[in-house]
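The chain that follows stands alone, in the form predicted on its own, written as structure tokens.
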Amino acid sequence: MPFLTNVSLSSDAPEESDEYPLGIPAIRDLRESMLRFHPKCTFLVGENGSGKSTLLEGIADRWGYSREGGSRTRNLYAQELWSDLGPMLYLNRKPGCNPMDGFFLRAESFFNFATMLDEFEEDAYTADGYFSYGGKSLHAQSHGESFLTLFKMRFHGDGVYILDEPEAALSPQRQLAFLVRMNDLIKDNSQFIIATHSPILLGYPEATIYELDEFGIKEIGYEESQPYQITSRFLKDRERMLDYLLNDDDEEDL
């Protein structure tokens, strides 16, 4: 059973704009019709600057959770909105389900979180002892090790994942290794929300999958996805697509 069943823009969202965030195809497209997840696992996939972010943001904030990711009960900074899009955004939740936990991760913030665990631990009154992080301070733990031990200790089922690109500090092993944690946590009832360029995590089964580009917003297949058709076509003929690569100053028929 889904926390979150859809999102899309609320009824106070300007209506003619070309500024950010509106002016992004794939938001704009939220008028029109609601993202609706998927009661175990929603994936958003594009290239940069598609709105991938900037929406898992926006709902992240919707939902409580502080800029520089966390969980909803320790935002480590003030309870206001953040988000350009968050304040836009209707976010539709499953009537009586209240997850137990959740947790929102950012990538390209992981390291402030990091710090300011370790602040917390100086601090008597919040010191934990690091009990949910494997008993150490992140910053003592090697990128892709704090990734997994976030994933494997502080993620306790029961709860709303949002996560922006786990992917970025975790070799394919433990990328494998992440989806065998993911589908334990969603046996115990828990929902994911993640934007990735990562095909190992797209292979997900059952997943919904959105595509965001200058068209807008559309469900696709795995196959259809670009992180899967690039992969794909790079290890079926890889010294063609280097000899293309290198020998060709023009990259855009990729």
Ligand SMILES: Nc1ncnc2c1ncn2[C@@H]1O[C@H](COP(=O)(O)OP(=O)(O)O)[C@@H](O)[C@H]1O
Second form
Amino acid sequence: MPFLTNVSLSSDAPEESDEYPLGIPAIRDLRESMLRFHPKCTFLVGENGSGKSTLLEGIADRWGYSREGGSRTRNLYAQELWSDLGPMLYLNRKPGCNPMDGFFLRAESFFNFATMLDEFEEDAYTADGYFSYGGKSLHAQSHGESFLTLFKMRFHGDGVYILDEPEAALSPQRQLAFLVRMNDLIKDNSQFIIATHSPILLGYPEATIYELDEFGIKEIGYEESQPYQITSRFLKDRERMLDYLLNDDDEEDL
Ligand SMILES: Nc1ncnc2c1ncn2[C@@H]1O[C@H](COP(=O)(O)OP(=O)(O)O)[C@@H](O)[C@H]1O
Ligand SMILES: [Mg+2]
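Form predicted together with the ligand, following the form predicted on its own:
All chains and molecules follow, beginning with the one already shown.
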């Protein structure tokens, strides 16, 4: 069941702006056409700098504002770092649907796990039992392990989860484990919005993929996505690709 149905740019947003964040083509595009969320999982793909994090943060920000106070909103942290996009977005949700759980994880958080753990320690909701999970302190677990633990223990279902490049901490095998857990949470009435470069995560079957680029934002198929295309070309013909990359002066049109 979807909680969030679509997002678009408010007509109040300044028309002509070359400045961040309205200067980003994908963000500007939301004025023309709304982005419809898949009820289960929506992926954002695109080159570095195409606006994925900006859009995710705007959505999380807007969604946070529209929620009543309480411990859950505290997870939408680091708001002081955010752009002013959030208030310029229309974020529509399905009437009468109120998620019980929610989380927004910035890409940086996956690299800065200690800070995140400190925040959870202060969160009464996660403090109990969380740190002794598996008989092993999270501090003693590897980056990827602790992220998966978080994902298993802190995400309860019936929620909206907004994740920026969650694959950063995960081995390919753990990305598969992530998909399994994500699927369980989705069966448990959750909705995901994920920015990713991972051809594994993008493979989740019940999802919509949006690509952000210099022209704007559009829906694409899995096989059209760059993470899929480049990985698949590399795996199918590694030698030729490497030869081209490493021995050819012109690598512009890879
Ligand atoms: N706080 C900011 N102020 C000005 N420009 C920013 C800021 N954050 C990001 N940008 C710029 O906005 C563009 C989109 O960034 P970002 O949303 O982080 O892209 P992505 O997540 O797709 O890599 C980039 O050109 C980036 O340099
Ligand atoms: Mg980003």
